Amino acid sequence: MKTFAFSKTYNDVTVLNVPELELHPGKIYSIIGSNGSGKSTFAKILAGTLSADQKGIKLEPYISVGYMPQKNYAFRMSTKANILLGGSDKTRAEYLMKALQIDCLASRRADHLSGGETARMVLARLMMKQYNLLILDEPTAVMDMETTFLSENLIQQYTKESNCALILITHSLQQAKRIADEILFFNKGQLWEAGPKEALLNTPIHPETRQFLKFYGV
């Protein structure tokens, strides 16, 4: 699938300017960059929750998009009922809860869950459906290492089984290294560099990319 080039400006300051991109089914694209580099703005525009400067479609028509923002929301009902809002397949819901180790929380009020539990619940709710494009903005930021690994395994499995293109925004270069196929480095609102993860992490082209990777220990 192809996205269209777009930009976003606030108070005459361009905070994001990205070229046309081609996202391939079955691949995980990890977006890295410092705070304020435009990563979440990019995600919101692709997800349709924020408008770009230019009017029009930012994705090819008829693309189904799933989106998990940084701030997760739990409805005032049970964890299982929350997950079933994503789809009616109870067997699928039970499988996802077990895979994310929240099956023991099925009957608990979802708005009483911890931050990490809520994130896993929201991830399960999203994965009740199949999308052409799934966008996850820091999905494991409030999880411990054990549940982070569980979530990463499920993300990889979902991408393979659904054959979707998956965008993963992360501050963890180790996470990008573990599960991404390709990495996109954002810097000052620009897509600075992109490519297969081995090439970008080991032999980056731009000095800014090398400096960022060195600072974060890669």
Given for the second form:
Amino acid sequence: MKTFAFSKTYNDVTVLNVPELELHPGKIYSIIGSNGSGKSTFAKILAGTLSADQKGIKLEPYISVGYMPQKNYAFRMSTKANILLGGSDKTRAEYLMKALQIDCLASRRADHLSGGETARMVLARLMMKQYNLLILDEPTAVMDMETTFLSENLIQQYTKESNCALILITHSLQQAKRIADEILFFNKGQLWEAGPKEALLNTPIHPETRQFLKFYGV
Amino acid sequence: MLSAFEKAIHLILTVDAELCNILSVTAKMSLSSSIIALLIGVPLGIVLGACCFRGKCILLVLNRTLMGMPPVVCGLLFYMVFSGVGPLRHWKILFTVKIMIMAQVVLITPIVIGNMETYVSGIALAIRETTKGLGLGKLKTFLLLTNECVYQIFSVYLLAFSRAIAEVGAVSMVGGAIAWKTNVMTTAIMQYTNRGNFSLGIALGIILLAVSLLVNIIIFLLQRRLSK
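In place of the form predicted on its own, output the structure of the form predicted together with its partner chain.
Then the entire complex follows, led off by the chain already shown.
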């Protein structure tokens, strides 16, 4: 599938300018970059929660998009009821809750959960459905190591089973290394470099990419 | 003063007919106006808080101005429109409970809208991003948003009711504080105090304070539940 080229300008300052991208089903694309590099803005525009400068620009209508925003929101209802907002299949809800170790929280009010528990609930809620494109904006940022690994396994499994293209925004290069197929490096609102993870991590082309990777100890 | 208190307690305990009439008119006016204000104000507050559209800032400023409108100004406007020389004089509703309810609705609705807008604008973006991310439609989003506002709606209703029951300026101007017809607790307190009949005034004051205390306890409990 192809995304569209777009830009985003705030108060005459262009904060994002990206070209058209070709995404393949069943692959995980990890977006890395410093704060303010435009990663979340990119995700929001693709997900349709923010409009680009090019008004009305959208993904093809046949492409269904799932999106996990950076701020996880839990509705004032039980964890299970929250998850069932994503889809009505109760067996799948049970399976996802078990896989993410939140089955013991099923009847607890979701807005009373901890940050990590809420993130797992939001991930489960999103995986109730199948999408052509799934965008996760720092899904494991507030999780501990154990639940991060659980979530990563589930993300990989979901991508393969549903054959969707998955965009994973992360500040953890280790995470990108573990689960991504390709890495996209964003810098100053532009897609600076993209490619298979081994190539980008081992032989980056741009000095800025090298500097960024060096800073993170890669 | 002590004997006035004793008389006041006696009036409450013996269920004095005039006191009952004042309470009944007050309840009718306060309940009707606060419910109407809620029905108008909640959807408008949700729309203002959740939607972005051209002219929204103007509406917000206008609403905030109306939130601070002095009740006597509201009363004066209604008086001018519905009095014998006003354009709507043929409605013949001046000095009736109907016009008191209308004036109260005009006073309370902006407060309901303002409170709902403030609350909704704090959660709307997160809800919109979440529902959009799940592929849910606009109706489902609106229903989820309204569900998130349930406690706030109760809290706003109680605020509107307590404002309606305690208001005096507008209702005395348009209602005329006519005994057995349009006299409510606040106007009656003023009237009886002016006449030197402290006992009925104190009895009404005690009831008014008791209602206010009850409403505030409920608001406090709701807010505590909201923050949990």
